[in-house]
Amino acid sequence: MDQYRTPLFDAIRGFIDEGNAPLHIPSHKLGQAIHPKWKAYAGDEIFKMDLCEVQGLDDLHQPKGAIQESQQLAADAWGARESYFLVNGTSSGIIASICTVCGEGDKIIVPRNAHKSVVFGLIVSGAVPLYVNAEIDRERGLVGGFLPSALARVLDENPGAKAVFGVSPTYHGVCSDMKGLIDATHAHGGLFIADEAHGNHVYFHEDLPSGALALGADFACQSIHKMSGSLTQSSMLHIGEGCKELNGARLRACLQMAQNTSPSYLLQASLDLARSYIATEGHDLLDNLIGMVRRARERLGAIHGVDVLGPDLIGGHGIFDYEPIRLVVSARKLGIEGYELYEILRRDYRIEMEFGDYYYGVCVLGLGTQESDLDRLVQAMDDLSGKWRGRRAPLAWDEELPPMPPMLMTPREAFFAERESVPWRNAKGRISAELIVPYPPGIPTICPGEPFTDEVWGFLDSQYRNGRHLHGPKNGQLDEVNVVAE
């Protein structure tokens, strides 16, 4: 297909050309009562854009128009059967392919390292999961891949299992045997889903990780915005070209349900745009930007006290691959935590990282990369380590997740029950009623259905007492918490 088409946007740009009266939603009707202060620093044209589903720009929820091409347009371009456009971001997708795919009742295999809207998606369908381990790196305070082997032996321990949910890359750039996973769970009758909501770009440069799509997937949910050049929020669902089991009408009734009513136009036509954009200049951008992160890798890597992580990383701990469009930094063998890089960084340098851990500070990197942003990143780490030398010992790691406590209760069952609202001092022991996820990354430490063992209520206490955000408990505070009424 042709993929400088962009067949949304020029609809869109065709309405407000016909100069009809704006008698529909929304009220500031072409921007005419959007704040001044707004229009003198964005401009007037963006805001004529924000439309509703108005003659001859087709609906998100039944697309028969130019949604519908722009769609076909991108299942062309990442090689899917079929594609969606997600406003709510990619836990929308997320959520939507679950329900699709699980009933009440149907367990589904999930690494622990997966996205905290997976825990929606099992809340909402009623699924049951099966919670599994990634390998972790110790020496390096990484979680690594999800194993090929371990998932067939969790597949062979429970025939009939839907549906395998799969992340890859992660945050930090990991890539998991993403064929082994899949091949495994077609052996065995499941259906993939495929979290790529950092890796949608890797399809349109051959030095890049392949794509799940590209390696049988059922299900891939991108955030086109986050690697791909769309707006904040805006994403794709895409359906594999060899899923054979997909009850259309079911995709397209959840994706209702998990999507808004009122879908934004500027967000529907920034896909369009994005998509066309990468598809047809996406190589000679990332072949740009594989260079300059290359160049920045190995200087920051020649930093006295500063790892960064890259390759070298495969074979190990099942990491597969590495997506490098990202920089992962360490300055631990300063004693400096990733979590206080990411502020010092930010308070003495002006450079906003994507997030600290207790290790890494993690840059994701992007199509409008520029060149001095990374030299300043260089620079201040070259800085940093000339003033921070000899301060303080290595770091230690101390943060290591708890064992993954038991599943007492199933997601929808706890979060539904009757609860009650107890001092965190007295919640050790009880099932939680709701998720508590350390964020960034969103990864959940305790999920609706599981006790607070010794080994959780202390990890959390420390990231609490440590300053960590907290995602779930009320005002992100561990004062109270939701548990199971008894």
Ligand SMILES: Cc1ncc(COP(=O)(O)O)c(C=O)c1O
Second form
Amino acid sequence: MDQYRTPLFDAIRGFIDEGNAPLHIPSHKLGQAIHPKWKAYAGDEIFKMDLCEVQGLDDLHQPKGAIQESQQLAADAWGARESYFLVNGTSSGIIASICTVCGEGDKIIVPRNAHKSVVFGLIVSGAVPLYVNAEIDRERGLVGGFLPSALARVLDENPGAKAVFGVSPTYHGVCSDMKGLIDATHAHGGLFIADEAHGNHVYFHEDLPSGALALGADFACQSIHKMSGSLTQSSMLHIGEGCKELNGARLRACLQMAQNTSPSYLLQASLDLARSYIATEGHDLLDNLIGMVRRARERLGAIHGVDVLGPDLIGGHGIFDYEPIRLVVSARKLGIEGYELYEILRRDYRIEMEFGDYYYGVCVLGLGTQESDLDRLVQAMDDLSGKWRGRRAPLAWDEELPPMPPMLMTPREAFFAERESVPWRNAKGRISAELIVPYPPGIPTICPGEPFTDEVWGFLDSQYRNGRHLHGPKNGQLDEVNVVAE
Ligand SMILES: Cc1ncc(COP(=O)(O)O)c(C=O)c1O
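Counterpart to the form predicted alone, namely the form predicted in complex with the ligand:
Time for the whole complex; same chain goes first.
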């Protein structure tokens, strides 16, 4: 197909050029009532594009015109059978995919380190998760890959499991053997849902890891906004060419449920344009980016006390491939935690990374990354290395993870059960109504429906006291937790 085409953007431009009197939503009327401060800063045109389902602009929930055509172009670009635009992020695609494939009581295999939107999908669908642990690289404090052999064991023990969920690459750039996982799933008659929130650009350059759709995934949920240049919140859900047993009507109903009824045209137009851009210019842009990141990785790796994750991880801990444009740095040998690194870089060097955990600072790079920004990072790390050398002992993460607690209620039962907030000291033995994820290693220690066993309670308590960041409980504090009422 002609990937230079941008049917939705063109339809929006055409509508604006017609000069229709705007007696329709939204109320700012093509920007007339936008705050002058904002217009002075942003200009006029962008606000004219903030439209709704006016005539000629199609309807995301029943596309028959420009949106349908734009989605077909997306399917062609990513090698999918069908593609759906998402205006509520990949989270909405994950929820819709799980609800399409699984109903109440159906089993779905989920790596324990999956994104929290998976838990929301479990809550909405009532599906029963069978959690599988990914491998862990203890020395690096890093979650590794999800092994096909581990998956095959769970599939053998659970005939009739409806689906398998897999994420690759992870936030830290780790890729699992997706082909092995997808083939094992299909051999057992299930459908494979791939989380490619961080891996949607990989389809456009041969030096990047293979995309899940090309490897046979049935569903691929992609944050185009994270990696392929569209506006924040805009994502896509693709259906794989070989997907069997897709209930299209149910998928469309689930997408309606998971998304709003006034889908933003700015977001949808940005998907139309981002697709055209990456499909036509992406290879050259990625080529340039891959080179820039390789140079930065080499320079960073040569700095005393600084480590960078990279392709040398491949082969260990279930790591099948590494996404080379993810730049994950660590100054743990200088005794600097990733959380501190994140703050120091912002405060002292005006560098804003995506995320910091105990060992790592995660830089998310993309089509728009400039080499000068990477130079600033290299210079900052070099400066930091000089200033911090010999001041602190290297960090070591040597905690034993507690055994996964049993699931006493499904996530849905635990979510909808009456709940109460209890002081942390009284939580032992109670069933959690929430997810708690310490970093490292970024794997939930407890999920909704599981009890605070002695081991889980003790582990979380020591993590908290040692200053590790906990995602899930209120404000990241362990003063109180939400449990199912007795
Ligand atoms: C692995 C993973 N999956 C899914 C999501 C959800 O993506 P979105 O923000 O597009 O809803 C995220 C967001 O950070 C993520 O990291």
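Given the structure is predicted, the values throughout are model-derived calculations rather than measurements. The term rigid core refers to the maximal set of C-alpha atoms that superpose within 1.5 Å between the two forms. Residue numbers count along the first chain shown, from 1.
Annotation: Cα of Leu8 displaced by less than 2 Å between these two forms, core superposition. Positional change of Val456 between these two forms reaches 2 Å or more at the C-alpha, relative to the superposed core. Put the two forms on the same core and the Cα of His24 is off by less than 2 Å between these two forms.
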